[in-house]
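So this first bit is one chain, no partners, the form predicted on its own, shown in structure tokens.
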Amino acid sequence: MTRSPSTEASPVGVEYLDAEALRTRRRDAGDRILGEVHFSRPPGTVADPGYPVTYVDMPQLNEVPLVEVWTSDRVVQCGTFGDVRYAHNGDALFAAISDPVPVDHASFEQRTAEGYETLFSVSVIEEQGYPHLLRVWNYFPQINDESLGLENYRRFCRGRGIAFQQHFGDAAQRFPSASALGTRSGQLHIYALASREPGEFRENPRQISAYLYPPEYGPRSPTFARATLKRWDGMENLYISGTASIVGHESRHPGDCVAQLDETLRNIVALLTGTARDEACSFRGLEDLVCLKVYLREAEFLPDVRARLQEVLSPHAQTIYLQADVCRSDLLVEIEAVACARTGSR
């Protein structure tokens, strides 16, 4: 396979760095980092770099631990508003918030809504001039457990949905791509990428839009798009939501991780080819994926999943493997990704 373009060619990029490469990046271009996400518990003492740094307690399955680093092609400006840390570069803004509220507490839904409202309030995103959410990540523990008779993921969806409705009304065109995964312990972590100009939100022809799910999946449908297309200076980036073995609105292949993986890949291919067709983009298929996070419910699935992905991905694709609880208890694997192509390269 030929090498896909790197997201570093865009005003905002993402890469997965080991500890040594991260130290080098901080030393040589620390003023061009928008944010870091570490999949580990926070160390006892952490120097404040100014930009957002999030620690997610989620076991990493890579032989060499990697850090998710969001980068800028120019010097960034950093700031805070309440509990939100953010950094921006004139084209994009990266923001993060962590809330210590326990998910089994009655206030979890309310605090989710408040966290989202703070995140995209006029004081953080819109006042800074980045009103368009492109991509959001959500991590919290006990995602499949019930509290007060309602699964925590469904309680989270209701809180998130309330915030979107209060801020944007019922406009589905404002729903960004997103992921929501269960951690081992810790806080509710929300981090997001926003921009000055809007992206194009994409749905999957093989799936019912999540915000149209029937009531059997909870009192409030999930408010996210399957992917967001953003064109940055001649580059096409597709930010693909957490994607799993769902066709229509139903989970497929219960108990079979490899079959679920193949169904997930078919869903990702459908997003790529549909976006290429409808938006006149240059995406061709899985070879355009440059960065992936693969969430596995059990670590024992890693060898089969990694072997299958090595068959279909570009050898230059970066992948972080994580052990995490997926939003539905019957789902064993979920993949999120960033695809990148040069405009007009088909």
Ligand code: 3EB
The other form holds:
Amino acid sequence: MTRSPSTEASPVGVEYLDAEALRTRRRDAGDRILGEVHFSRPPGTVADPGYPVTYVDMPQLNEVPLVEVWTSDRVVQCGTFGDVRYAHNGDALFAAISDPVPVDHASFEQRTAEGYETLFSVSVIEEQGYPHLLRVWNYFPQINDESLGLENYRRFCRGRGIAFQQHFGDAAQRFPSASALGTRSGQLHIYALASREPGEFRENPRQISAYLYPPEYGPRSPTFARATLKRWDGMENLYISGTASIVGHESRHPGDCVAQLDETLRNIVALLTGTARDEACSFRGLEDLVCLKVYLREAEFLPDVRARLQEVLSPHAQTIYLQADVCRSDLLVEIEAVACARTGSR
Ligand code: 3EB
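Mind giving me the form predicted in complex with 3-(2-carboxyethyl)benzoic acid, seeing as the form predicted on its own was just shown?
The next block holds the full complex; its first chain is the one shown before.
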């Protein structure tokens, strides 16, 4: 079996590092890190490395905990604007913002909108020269609880939707790929990858576009694409949104985590093969996934899910398993991934 291409050689890469590998990386190449995301509580006070570091209170189920590290092939420049921290390298910008607003507070929607507006603001994304928002992550507590008569995820979608409408108008074709998951506690965290040159936003032929979901899923449809294709030099990267057991707009296989996993994998295969066909890319299937985050509603699903994934993934794929609330209460598993293929390798 040939080793799947790594994202490391690209202007922007992602790797999941254990504590020791992260220490080494920070020491030897800390000036080529765009950002870190830790899935655990903050480890007390640590020296500020300059680039964005986000601590998400989401239990990690791996025996050896891993940190999500976004890397650059050259020295990055770091900055702050308002509450946003960012790092950029000429091709891409990584930015993160955290807001301590309580989710059940009346201002949560407004604060979500403001968080996005700060991220979008001229000074961060545009003045620095990275107008193309490629991929966004959203994490906050109590995602399936109701506050002020509406589920918090749906309130989040309203706030985010307002910010997108102000920034993009109704141009759904500019929505980035995304994930939105529930944490155990803590702040509203939003982090994002943007670029100087555009990517291609992809939809899934098996699913209705999220921004066209009918109103039964909330007063404002979620504003995200199913995946973003970005070519960095000779590498094709597909940033796949959080993907779950949804066909059309309906959740499938209630109560059956393994059946939901298989439906999710069919959705991911459809994204990969559809993108390969329409964009003349080299993706073949699940073997092209290099980094995955697998969100499980219950830790007890881990053995079955891990066993099934080991059958279908490349042995070189890296996987972080997290216990998290998925944003529809009937969904038990959700997977986000990065696929990578060398251009012309098919
Ligand atoms: C879905 O397909 C499942 O609101 O940003 C997946 C990825 C989901 C991103 C978001 C929601 C989001 O609708 C949920």
